[in-house]
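The form predicted alone is given below as one chain in structure tokens.
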Amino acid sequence: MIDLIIIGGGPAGMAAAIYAARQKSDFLLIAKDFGGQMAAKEVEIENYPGLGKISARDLIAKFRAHLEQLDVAVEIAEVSRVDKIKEGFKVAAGKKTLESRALIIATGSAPRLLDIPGEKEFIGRGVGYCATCDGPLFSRREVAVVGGGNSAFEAALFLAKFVKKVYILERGPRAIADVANQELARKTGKVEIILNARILRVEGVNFVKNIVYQDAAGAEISLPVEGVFVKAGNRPASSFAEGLAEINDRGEIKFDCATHETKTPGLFAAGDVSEVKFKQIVVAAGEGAKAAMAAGEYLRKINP
């Protein structure tokens, strides 16, 4: 049994690993991949302190290089189950079962589905969740981005490099993205923002042909597009923590703000999987560092 397992390869998990290494903990980082939602960023990251503009790929590389410098032990696997045992926790990761005295969950979140007719039917045939992956396929075509947050506007900014026009469809009366991102989108001359648009369905035959939404007056509008990129928020990857941690109505893990500890002693949460309000890379990294320091205090308390 080791002291600590950290689950998650995003900024929270990697920062937690860096701080656990500094405390000389006997620990393991389990990650199915590296970068988390950071890897899906469609534009350069401009708000990470000290780095100015940097691509997500380069920032992830810097995190990983730091882990390598500290000789952090990494297990590339997906965690399917976590159980509480007398001495701590048992983690099922891939084909292995591992045990630790303390555990940090930093599994982040995944794109939230719209759950509307046509969405799943046209995945890979016009419906997508990653503009950087699929955007160039829609060169000189018209596409829609569903959502009004930073991820939606960043996707639109990336798509504007290739497509004829981008429609941003936001359900509410205003977009919630940073003002800077909204201004950049307007400057492209290719982005049109449609507010009060409640998405009803995606239509097509072999590929997407329309997205249908209801406007503020209740009328159904059919918008001809060949691509639909869903950026309607994320759902926390917290399912395996149910029963061990309290989960709020958004699926986020609840924890003690002072210690990052959940209702189960020795179980900590950090980053986008938790109920922390602001979902930003720098915030996740800071939360991961705090969780690792709190886990260190816990381990010293149970094993002076």
Ligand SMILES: Cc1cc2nc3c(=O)[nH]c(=O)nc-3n(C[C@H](O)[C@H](O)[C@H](O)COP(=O)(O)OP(=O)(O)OC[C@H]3O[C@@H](n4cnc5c(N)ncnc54)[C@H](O)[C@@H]3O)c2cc1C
Contents of the next structure:
Amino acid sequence: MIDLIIIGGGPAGMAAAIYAARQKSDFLLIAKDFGGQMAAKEVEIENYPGLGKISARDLIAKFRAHLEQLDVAVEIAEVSRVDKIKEGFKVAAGKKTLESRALIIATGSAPRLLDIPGEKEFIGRGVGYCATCDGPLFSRREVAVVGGGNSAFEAALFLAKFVKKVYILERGPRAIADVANQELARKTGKVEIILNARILRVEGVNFVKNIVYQDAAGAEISLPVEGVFVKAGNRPASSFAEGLAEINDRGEIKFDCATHETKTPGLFAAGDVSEVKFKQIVVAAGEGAKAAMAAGEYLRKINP
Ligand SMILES: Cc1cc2nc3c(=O)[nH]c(=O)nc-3n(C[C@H](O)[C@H](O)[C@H](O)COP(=O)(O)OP(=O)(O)OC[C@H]3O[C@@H](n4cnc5c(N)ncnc54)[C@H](O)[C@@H]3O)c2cc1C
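Please could you give me the other form, the form predicted together with the named molecule, since above is the form predicted alone?
Let us now look at the entire complex, which starts with that chain.
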């Protein structure tokens, strides 16, 4: 049994690992990938203190280099189950079962699906969740972005570099993205914002041909587009904490904000998977650092 397992390769998990390494903990970082949501960042990151503007790829590389510098032990695997055992936790990761005295869950969140007809059918054939990955395929075509938050506007800004036209479809009466992002989108001359649009379905034959929505007056509108990028919020990856931690109605893990500990002693949460209000890279990194320090305190308490 080791002291600590950290699950998650986003900024929260990587920062937790950096802090755990500096505390000389006997620990392991388990992650499906490195970077987490940062990897889906459409434009440069401009708000990580001290770095000015930096691409997501470069920021992820900097985090990884820091892990390597500290010789952090990493297991690339998906955690499917966590159980409480007498001395700590049993973690099923890929084909392995690992045990630790303390555990930090920093598994972040994943894009929320629209759950409408045609969405799953056309994934990879017009429907996508990552404009950076798939945007260039839609060069000189018309596409829709569903959602009105910052990630929707950033996707639209990225897409506007390639496509003929981007429709932003927001179900509410106003977009909630930062005013700066809304201004930038308007300035492209290619982005049209459609408010009060309730998305009904995606249609096509082999590939997407239309997105159909209901407008404020209840009329059904069919918009001819060849791409649909869904940016409708996130689902926290908290399912395996059920029973061990309290989960709020948004699916986020609840914790004591002073110690990051959940209702189960030795179980900590950090970053976007938790109920921390602000979901940002620097916040996730800070929360990961706090969770690692709190886990260190816990370990010293149970094993002075
Ligand atoms: C499009 C977009 C743009 C953004 N732009 C900015 C920005 O400009 N500035 C900013 O500050 N923030 C931005 N954010 C928010 C920021 O990316 C997140 O707040 C931050 O990445 C959260 O970090 P995290 O470590 O908590 O979770 P995540 O980044 O979600 O990382 C979670 C990690 O856990 C891993 N994981 C999940 N489940 C398992 C499992 N079962 N087993 C193993 N590993 C697992 C994932 O693979 C991933 O490595 C943006 C987010 C998006 C989506």
